[in-house]
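Take a look at this single chain in structure tokens; it is the form predicted alone.
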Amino acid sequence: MGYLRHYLSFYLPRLILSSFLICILSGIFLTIHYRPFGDVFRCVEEITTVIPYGFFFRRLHYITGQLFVILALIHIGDHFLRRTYRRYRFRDWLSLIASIYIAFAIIFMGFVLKGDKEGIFAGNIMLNIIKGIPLIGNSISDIFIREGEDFFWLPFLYHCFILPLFLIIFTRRHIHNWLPNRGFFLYVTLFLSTFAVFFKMPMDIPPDAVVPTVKGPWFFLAIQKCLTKIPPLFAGIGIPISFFILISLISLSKGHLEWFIRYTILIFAIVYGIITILEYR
């Protein structure tokens, strides 16, 4: 068991960083050909079917983005279960948790940028949740996403430039220890590239298609379900912020308070996971 934990602690962060670097490199290719105005869905289809190797880079970008987020969650879960968050200063632990939220925001924006029915649906949900914030909702929404012809412009900026930069800033203290050597990075790149050749991405749904149900990205499904049962402001903003506060404060807590927060986080994660699985099916 000790050897397993050692290998997990050593290789997992390097695999996370390798996935992130490959995601950035493949994303550069897609950014060059992507147009965040006009018929975005057609632009994405042209990248996939017309641009040479466009399908490969899109698959590779999707795989590495999803892998990065999933492995980062496992990494945080490993810290949580082994209570290694006690070794971190509050500032460093807070930056790690914030980086997870930033990573989810990046792939959420990428989901919107598909320009298909699901992407537009997810973007409108985000727009309505932000607008629902009392007094300042309309002003804040203009910072993240706007209606009309500029619908994809701000998500494009956040997905491709702003959020990745913030992610690097928040994880800069850890990157030095995580950097994979050339051999490791090469093996990961070859494996994921081979996998991307045979991987089939989820089908994009044309914006004007008639479908029985439209769903957001997998990690958003539980929130999407909650939006139908409880006030949108609490489901879309209150729940994520409450969980962020809890998991951030655990590094400062001790004794009974620490155990209370740990059990609360575990219960929340289990319930959220169950809802996600049920909605994904």
The other form holds:
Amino acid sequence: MGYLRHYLSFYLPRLILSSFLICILSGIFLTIHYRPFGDVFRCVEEITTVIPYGFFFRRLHYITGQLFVILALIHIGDHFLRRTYRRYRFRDWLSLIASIYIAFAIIFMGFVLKGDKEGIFAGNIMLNIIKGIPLIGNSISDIFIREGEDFFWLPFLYHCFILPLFLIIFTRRHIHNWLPNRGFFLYVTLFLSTFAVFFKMPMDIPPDAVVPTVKGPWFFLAIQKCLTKIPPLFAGIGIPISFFILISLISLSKGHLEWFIRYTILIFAIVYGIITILEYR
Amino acid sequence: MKRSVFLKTIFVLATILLCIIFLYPIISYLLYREQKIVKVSFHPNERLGKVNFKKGVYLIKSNHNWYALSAHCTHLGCIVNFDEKTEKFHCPCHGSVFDISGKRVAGPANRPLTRLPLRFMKNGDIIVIKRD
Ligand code: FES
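So that was the form predicted alone. Now I'd like the form predicted in complex with the partner chain, please.
Up next: the whole complex, starting with the chain shown before.
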């Protein structure tokens, strides 16, 4: 157990940062050929099937992006169980929780940018959930995504520039101790690159294909399920925000309140995880 | 009122005013958007069936009349599929179902599919008008 804990605390943050760096690098390669206008699906398919080694950069980008958020979740879970949030100042804890939300937003926007049926539908769902916010929804949705020819433009800006910039700003103080050394980074890059060569990516669905069900990204599946039962404002905005508030408040709470918040978060996470697994199958 | 309190209040008010002055152009800039009207044209060859689909629009024939429905589900905007056997529209995202006239039959959507205006052209085309 002690060994595992040591392994988690030493290697995990370095692995997370290595994945993040490789993700950024592979993303830079992809942006050279990616165009967020016109027939985006065709452009993505061209990168994957026509442009030499395009498939490799796309897979590497996909794998490292997923690895980054999954490992970051394990990292947070580990610290949550060890109650290390008690050591953080509220402000610092808040920016770390905000960063994981930003990381998910980046992956979500990336999912939209695939330009296939799932991507377009995910974009539409996001747009309509935001539009459903009373009074301001219609206006603020325009800041994130717009219908028509510019559909992919704002997600592209958020995915490639705005959100990564915020992610770096929010985590800068947290990560500077954990930057991997060159040797470690090189080995991880080599390993993940080899893995990317053999990895099979989920299939893209052409925008005009008729399919009986369309699913969002894996971390959105539980919310997608809730959307079938409860109003979009609660499922799409209420749930993520309540979880954010709960997990942020835990660093301020003490005694019984801490115990209560802690178990609410745990139950919430377990239920969310189970729905996600059931929906993923 | 003490002088220092008075000055402080003036300072706070001035700061708020300044923020509004700066925020207003930023928000107006971010929220500007041109309303676009999109025309989807159906040539006679593109409407041979009873239910015809093009660019997010369903053009449907009932007796000798035509009507058009937006294919965007009124729940959260996914494009609905038409099932010829049951003559219903099914949404692949969260399972809403609409009948051929666009009326909601089941699922989380609570409005019917949106009816869109049509224009009949002299050359035989039917143009459906929708807003982006
Ligand atoms: S978008 Fe159609 S049921 Fe949700």
